[in-house]
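Only one chain is included here, represented as structure tokens and corresponding to the form predicted alone.
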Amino acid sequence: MNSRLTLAFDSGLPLPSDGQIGVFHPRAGMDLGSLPRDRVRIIQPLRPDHDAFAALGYATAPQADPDDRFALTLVCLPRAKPLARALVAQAVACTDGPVVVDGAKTDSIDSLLRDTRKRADIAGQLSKAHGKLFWFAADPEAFADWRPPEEQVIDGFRTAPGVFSADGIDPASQLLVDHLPHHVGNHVADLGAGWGYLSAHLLRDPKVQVLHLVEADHAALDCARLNVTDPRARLHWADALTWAAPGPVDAVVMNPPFHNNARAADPGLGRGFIETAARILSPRGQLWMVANRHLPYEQALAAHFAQTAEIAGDNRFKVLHAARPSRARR
């Protein structure tokens, strides 16, 4: 089946004969076969997707360079509206030819198309497979109001468009903080650390010697660098499902994601985080995690830890504690 991008080239979208082609935020598995691979530069801050395209031989980076210029850009629409607008504004500013926007209806592609029409003439569009693609060229100043603020500070923390809980402290993370012991361990890992809220709290404990912040979203990790400046912090741009700690840790703290690439609830992600925690913890290590009330993590915890318990919760979230990872899993 031809992708929307392939059909667009067949329908009149011009492919420049030379120059670099920027592809912003494509997800792993997206068909880019209609683009000349040797001219494509993938901009993808999510480590698993970044690595998937790098493994295919694409030039890949977590963010665009300030001096990048593109003959054509393709923006793969994320669901978060502020990030979507920021990516379009960035693409317009660094592109000398067409800007192409591709997205599913569930990513609000129709709404973005309507808003784009107010700022630029749409050169072409097509609909296929519950999604839409359109292209245009525009003056960057027409999209100046879509550029993200130079500094976005929420509750004293630096955040960025599109990162998890960009508009404020996540209530689940707050619940977890409220029920953590003062000292969780000397060597600690925060899996899925985001912009660093949990880690900033953990580092209030002077007994913590090393804290590993493991985060797959490069944009969130950039925020964490600003929010967590303690020299005991070690920041890792990595997929928590595959991350290998430099040595056993005493404690893991986490608020794992639970949506897959299709934005559907997927408890498998949280189970993968639990498996990583069991793998990297010392034999007497402990795990503290928070999750939505309906997510069935208790069985996974029991399979990987000798002791498990719910230690706090409300009608939305639960705080789970596990200790002594099963040696068979190590």
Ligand SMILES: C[S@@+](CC[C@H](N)C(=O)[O-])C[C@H]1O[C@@H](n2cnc3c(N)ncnc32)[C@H](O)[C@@H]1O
Given for the second form:
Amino acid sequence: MNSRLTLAFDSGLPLPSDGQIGVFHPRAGMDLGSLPRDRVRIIQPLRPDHDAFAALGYATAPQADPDDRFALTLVCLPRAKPLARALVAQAVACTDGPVVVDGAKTDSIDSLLRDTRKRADIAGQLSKAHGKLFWFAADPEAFADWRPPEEQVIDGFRTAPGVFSADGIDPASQLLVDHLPHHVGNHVADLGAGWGYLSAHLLRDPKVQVLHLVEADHAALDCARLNVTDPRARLHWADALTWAAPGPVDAVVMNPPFHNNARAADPGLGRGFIETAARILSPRGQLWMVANRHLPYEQALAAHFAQTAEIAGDNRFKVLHAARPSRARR
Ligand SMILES: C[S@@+](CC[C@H](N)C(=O)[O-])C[C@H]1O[C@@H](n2cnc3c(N)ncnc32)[C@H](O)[C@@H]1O
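We have the form predicted alone; now please give the form predicted together with the ligand.
All chains and molecules follow, beginning with the one already shown.
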């Protein structure tokens, strides 16, 4: 099936004859075959998607460099509106030719097109496969109000557009913190650490020696770097499903992600996090996690730990504890 991008080139979108082509935030599996691969630079902060394009031979980076110039930029629309706007504003500022925006209806491409039309002349557009693609060239100043603030501080923490819980402390993480013992272990891992809320709490314990923050979203980790400046913190831009701890871990604390690439509620990722916890924990290590009440993690916990219990909860969330990992491999 032709992608919207291929159709756009067939319908008049000009491909500049030279210069770099920026592709912002494409998800793994997206068909970029109509672009000359040797001129493409993929900007993708999510580690698994970033690595998928790197494995295909694309030049990749987690974020654009300030001096990047592109002859054409393709923005793959994320769901979060502030991030979508920030990416378009950034693309307009660093592109000398057309800015192309591609997105699904469920990611509000129609409303972004309406808002873009108020700031720029749309040169072309097409609809296909429950989505839309449009292109335009514009004055960066017309999009100045879409640039993110220099500093986004919420509840005393730095956050950024599009990162998990950008507007404040997540209530599930708050519940977990309220039920953690004061000392969880000397060597600790926070899987899916986000902008660092759980880690900041864990480092209040002076007995913690090393705390690993493992996070797939580079933008969230950049915030965590500002929120968790304690020298005991080690930040890892990594996929928690495959991450190997550099040494034995006494405790894993986590609020695992519950949405898949298609943004459907999916306990599969959380189960993968549970497997990683069992794999990196020492034989006497323990796991504390919080989850949406309706997500079925109990079976995965029982498969990987000899002892499991729900230690707290309300009608929305549950706090789970597990000990004695049965497949403690490192
Ligand atoms: C529910 S949020 C929790 C964030 C943070 N711990 C908190 O309490 O605010 C889950 C986090 O996992 C991250 N994440 C998603 N998939 C991941 C993966 N495969 N590896 C590592 N982190 C991942 C998300 O970017 C998100 O920051």
